[in-house]
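Given as structure tokens, the chain that follows is alone and in the form predicted on its own.
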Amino acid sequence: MTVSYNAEIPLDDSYDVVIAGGGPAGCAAALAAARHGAKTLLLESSSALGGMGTSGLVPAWCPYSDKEKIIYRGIGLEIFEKVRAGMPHLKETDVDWVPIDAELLKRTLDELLTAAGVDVIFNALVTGVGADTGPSGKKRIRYVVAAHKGGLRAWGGNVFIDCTGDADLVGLAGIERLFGDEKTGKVQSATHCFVLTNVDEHYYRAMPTQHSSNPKAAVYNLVKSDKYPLIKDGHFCHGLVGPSAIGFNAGHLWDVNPADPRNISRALMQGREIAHEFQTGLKEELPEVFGSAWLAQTAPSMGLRETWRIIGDYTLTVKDYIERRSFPDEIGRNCYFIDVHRTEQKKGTLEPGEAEAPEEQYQPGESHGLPRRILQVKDGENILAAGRNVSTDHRVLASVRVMPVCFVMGEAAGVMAALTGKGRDIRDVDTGKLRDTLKKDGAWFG
């Protein structure tokens, strides 16, 4: 049975640049799109800005350092100094996996768009898209409509970008984008944060390594216990993120499909009983560090690693990634590894994830290029993506995920769309003016 539904829908075309989804990407896009002079709007679905550093409660940045210099540099590096700035227990020199004050980076975020003039709307959940072709012969989107408490809404706009984390803009104006593996369609899995409180500072500091790296890690008696039946592998990480404050990265579910409500309510649902089987569990196994924890908070959203991404102008590889190769019009450079997290639970097994081949392990001041096709949407004229939805294979998705990167990308996503004249393709922005304009900004291609 279907109904129809039809209304008259207020439009605001008054904006240069209009960007779904405020992660890391999404922020770094609007305030390069911002200070560079264009009118911006920020559209986000939750409360905050941030994404997994804030609604997600990802504990800690993956490294800004290739080991022998910082690699990820602009607008993320500014983010990046602000928040370690305001935590007394980190140094100047901590630059790898540096845990993250959720509250402090959401105000930090709030402030520099409000300083920049960015127009913010919270609560806001892109719904539709009116598109046309373009003069190109592509798709041109000309509005996007997002349901909040005042109703329907639209918003035009000269240039939109697509940092939802799933490719959603691109979807909704009808152009075709991929999900997961190629060849299997399942996607990596997920995780939900948490926040245990109460933990005794001085053990923490002294406990043996506590990651699943260390065979004899206690998370592997929680594996083997059928006390903890929902902690079934050993991905464990975790980080100082205030006094006596630990933030987790741990657990794993399968089969999380964002697509469907009811499966990511499910999901949802059994996060927060993972994070309880860890608060008891580690109560047990190391009682000195973790016996009065108080399972404080577990994240408003979940960690998804992988849904949707866009079919862009280039479609960066794994076979890039080994090779270490650079691209005349690259916007940035890359050094994580490739953190494949299984795309199905594998019984018996305790390991995290899908070990890297040697050859995809990067040695110090080794990196590769990001290039800006991967943020044009191949069949979109005034279309960009920035963030976990860019255009990549599957594997190679599981490096440039991660959020170092995905500032970097939506920097680069942000000054394009500022430099794009009104009414033209992206592609008319020149490439050597775009990299002018980032290594100006702070940028580093190498």
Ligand SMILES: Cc1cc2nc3c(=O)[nH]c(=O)nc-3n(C[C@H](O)[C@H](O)[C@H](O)COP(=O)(O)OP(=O)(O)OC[C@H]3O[C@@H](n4cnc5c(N)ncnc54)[C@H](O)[C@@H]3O)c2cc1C
Given for the second form:
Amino acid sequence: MTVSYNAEIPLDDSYDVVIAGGGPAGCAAALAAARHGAKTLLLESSSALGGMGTSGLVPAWCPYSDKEKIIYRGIGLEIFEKVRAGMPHLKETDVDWVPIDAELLKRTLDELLTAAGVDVIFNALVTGVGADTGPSGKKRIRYVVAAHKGGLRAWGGNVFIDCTGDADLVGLAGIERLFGDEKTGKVQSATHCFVLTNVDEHYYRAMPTQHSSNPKAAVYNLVKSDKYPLIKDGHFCHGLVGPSAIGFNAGHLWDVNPADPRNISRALMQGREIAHEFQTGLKEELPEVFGSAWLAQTAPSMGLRETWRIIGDYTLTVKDYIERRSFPDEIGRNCYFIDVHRTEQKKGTLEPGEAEAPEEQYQPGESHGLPRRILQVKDGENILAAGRNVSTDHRVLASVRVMPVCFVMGEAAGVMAALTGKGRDIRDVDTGKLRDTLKKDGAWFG
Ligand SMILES: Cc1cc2nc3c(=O)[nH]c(=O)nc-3n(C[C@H](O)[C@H](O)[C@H](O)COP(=O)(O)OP(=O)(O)OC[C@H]3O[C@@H](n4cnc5c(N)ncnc54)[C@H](O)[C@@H]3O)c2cc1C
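Next block: the form predicted together with the named molecule, after the form predicted on its own:
Zooming out: every chain and molecule, the one shown earlier first.
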């Protein structure tokens, strides 16, 4: 059964740039747009900025360097350095796999976006889009509708940037988006991150590596034990996120679909159970480190590595990755490894991820380009995307989805949006001008 629902909705169409989603991509996009003079609105469905880095409790930044130099620069580096500086146990030379204090990251983003003049609206889930056909014959978004405690509200603007991670804006505009693996339709497994406090820091620092790359890691005993049925593979990443506080990105859940209300609700409950199994199991396996540990928090949001993505003017493929390809319109570069968390649980293995092919493995100093066209929604005139939902194939998404890369893509989308003339197509922005502006702002690419 269906119902039809009509409503008179207040509209504020005073904005130049409207961004849906305030994760790494959305925050970088908002900062870049506002700093370039655009009146910018950021709609965020949760109560904090930072996306997976805060509401997802992801405990560490993926590497900022290509093992020779820092390659993710500009706004992403500015945010990273501010947060690192506020964590006294970290050094200025720490650039790879640096832990995140999620509360500090939230406040840092609040301060930066406020200072730049971005209007941030929390608890605003974008649930509708008003679009028609623009002069180019492609879809032109006129306004978005967000559900808020105060009722439905509509916000209009010149350019719209989809930073929801799920290509929500694009889907709501009636434009085709893709989901998961091209062959199977499956997405990478999810992880519900959590924090244990009251950990013995001295023993934590001294213990042998507990990464799944060590076959003697304690997590393997948890996987083999009948006592922890929800710990199904050896995925076990962690970092010191505060005094005696360890953030965990550990365990997996499969077939999680955020668009299915019952499925995602069940997954969140199961994620909390998994965190509790880890707490109990680690107490038993590594008592000197975790004997008195307390499960302080599970993430407010489920950790989804992959859902929907846009179809862009260009789709970045694993072939581009293997060829270390450069592009004349590139707006950044990437070297993170192809980090595919299995789409299906594999029986009899403790390894959490899919192996990379030898030709996919980058040497120090190697990287590939990120063309602006992967941010441009093919069937949209004034619609950009940045972050986890850009135009790539399933395999290369497992590389470009991580936070330093999302910052780089977000910043480029924000600048492109700010440079787009009133009523114009985002493609009218001159590539040379875009790249010069980004470089002047500190970005790095070939
Ligand atoms: C379990 C897990 C572990 C990871 N580990 C690492 C790691 O160690 N290091 C690393 O760098 N990266 C890691 N990543 C990847 C990285 O965290 C994400 O891919 C990255 O945060 C994506 O950035 P984003 O801005 O595209 O999306 P997100 O961070 O997902 O942010 C999207 C934001 O949009 C909001 N939103 C969604 N829909 C709507 C809507 N309709 N209306 C309004 N707001 C909306 C969300 O609330 C959220 O705040 C991990 C990811 C996961 C899931």
